[in-house]
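As a starting point, one isolated chain is supplied in structure tokens, in the form predicted alone.
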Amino acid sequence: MNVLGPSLAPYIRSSRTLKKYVTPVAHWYADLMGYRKMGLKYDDLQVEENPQVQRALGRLTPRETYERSYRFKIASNCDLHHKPLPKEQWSKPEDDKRYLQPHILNIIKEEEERFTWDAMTVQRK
């Protein structure tokens, strides 16, 4: 298990039974956690408190960290005035691009390198 947590996403989208019959659930479930009502997007829901995160933050170029800091000063005053924003506003699901995932993913994997590297011993012939 990794910082994304257990996915069965990749099992789900090679069978196209499966993915014929989930997909419309998880669209359905996206919808009614209502982070998009808030002009969110999905990955602006990772816990930021995580060590891989953190630095997964740290490697955004500067347009995307101002566009996540803008869509969090948009969700607060939402939540502020106890309402979502007009519906035009909403985040659409065809904008909502996991743009953290990868760089939590390159994380993850230098992390094993580096567990890799630093597990190796050297013997001498």
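Just so we're on the same page, rigid core means the largest C-alpha set that superposes within 1.5 Å between forms. Numbering follows the first chain given and starts at 1. Everything quoted here is computed from the prediction, not taken from an experiment. What changes on going to the form predicted in complex with its partner chain:
Once the rigid core is overlaid between the two forms, residue 106 does not reach a Cα shift of 2 Å, moving by less than that.
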Second form
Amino acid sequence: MNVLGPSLAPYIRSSRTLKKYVTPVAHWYADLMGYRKMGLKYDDLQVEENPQVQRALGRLTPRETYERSYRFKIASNCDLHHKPLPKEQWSKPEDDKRYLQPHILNIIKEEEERFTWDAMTVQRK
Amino acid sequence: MLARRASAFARSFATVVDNAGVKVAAIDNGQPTTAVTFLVKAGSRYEPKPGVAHTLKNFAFKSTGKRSALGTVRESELYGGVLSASLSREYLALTSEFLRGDESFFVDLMSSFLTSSKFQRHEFQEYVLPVVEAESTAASQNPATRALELAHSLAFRSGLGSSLFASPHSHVSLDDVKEFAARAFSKGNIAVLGTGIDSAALTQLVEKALGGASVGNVAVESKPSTYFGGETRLESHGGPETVFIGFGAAGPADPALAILSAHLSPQPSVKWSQGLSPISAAIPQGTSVQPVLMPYSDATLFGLLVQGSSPEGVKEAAKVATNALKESTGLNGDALKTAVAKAKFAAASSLDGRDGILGALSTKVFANSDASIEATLASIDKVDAAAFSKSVAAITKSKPTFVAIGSVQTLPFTDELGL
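Alternative state: the form predicted in complex with its partner chain, after the form predicted alone:
The next block holds the full complex; its first chain is the one shown before.
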């Protein structure tokens, strides 16, 4: 179990028929979740109270960091009003990219590499 | 790709082999350890913006396509190797020293930096920039280093005048570094030098490592150097008072300047003696003078670095040094023979150590010139009193490069020294 949570996505993507039928269901569900109505992206929902995601947040560009903070402000404002945003301000599905996931995956890989190096036993041939 | 063997020189200590544009030279004296240096024409002379070469040098041994930064360090530690990168005005040198038998790993490691370095943003910000800042700060707090940087900037302006260190005023971005690396890491700009390894073995390893890789073919351009000269003074405290009196000339290295440097050097040949230098007899206590000779491929800077604890002492020592320099045009007879012998010995004994061998090879390998010590010694021997006098007169007639760092109200000006 890593900070990205359990996922069947790699298994579904590996099979062509599964991918063809499950993808529209996945898109419908992401829309139904309602985070786009608050102007958020999927990676804004990522639990950040752990060291891996904190490191990943440190790897965002200054522009990405600023836009993330701005989206949080808009979403907090929505929460205050107990209302979603007007339809023109909803975040678009084509803009809803996983900007944090590649960084998190790299960090998990790096941590695994470090553990491997630390725990290695070496034999000179 | 056929490897062309350069003509074998009598008693040469290294043969320069041209392997598809990458020059390889190696010398094997039976040492238990091997050192391989990848020399790239990516010195501060070729940088498009100030500070880029210094930043690129600090990117060495970070993540590449083959292994991460952590993997590089851990694996070379397991082999017991020492990795280092150094920057000079003309070359970037990546060196690794290791036990015999491990050469394939280390040659592969260094070549992967040249071919597949990732230049990742987070490594740039977390690893590279703090080190660049620390090195620049340390350099700016050493008055001798600062004096030499300023002297080069006055003497050569652009090209060789670019500082070896990034300054806090120049902003270097990751894209600048990537662009510079893409241009500089092309086959014609790379030479591989080895000590403690056979030339054929090294050539084979280099062919395997750099052969099929995506190494570019765009050469790095640099305008030929011109010598200008100038004067500058810098207020400073906390370090020794420093004065640099220099002269320079464009053109290939002149062996007469090596003889001049040996003649003026206050370094005694016998410990605890004062030495025969005209300078060491007359400078006041607490001051030091050392000759600085910096020959580059198409220009030379020669000078005397005067340092001391009091500005009056430094002024006095600088007067002595300048007079000694002016009087040395008339050097002949036994005094000239002494200087020639000293210069020859300095050139030959520098080959005792690994650094000296690499230094000597690096000046010759790109120029495809005679890579033997006999040639250097012969050229120093050939200088007679007339040629020496002519060379020294010519260089002292050029505009002086004068740098004063410390209490500038008391340190001398050029006219006070008679320059």
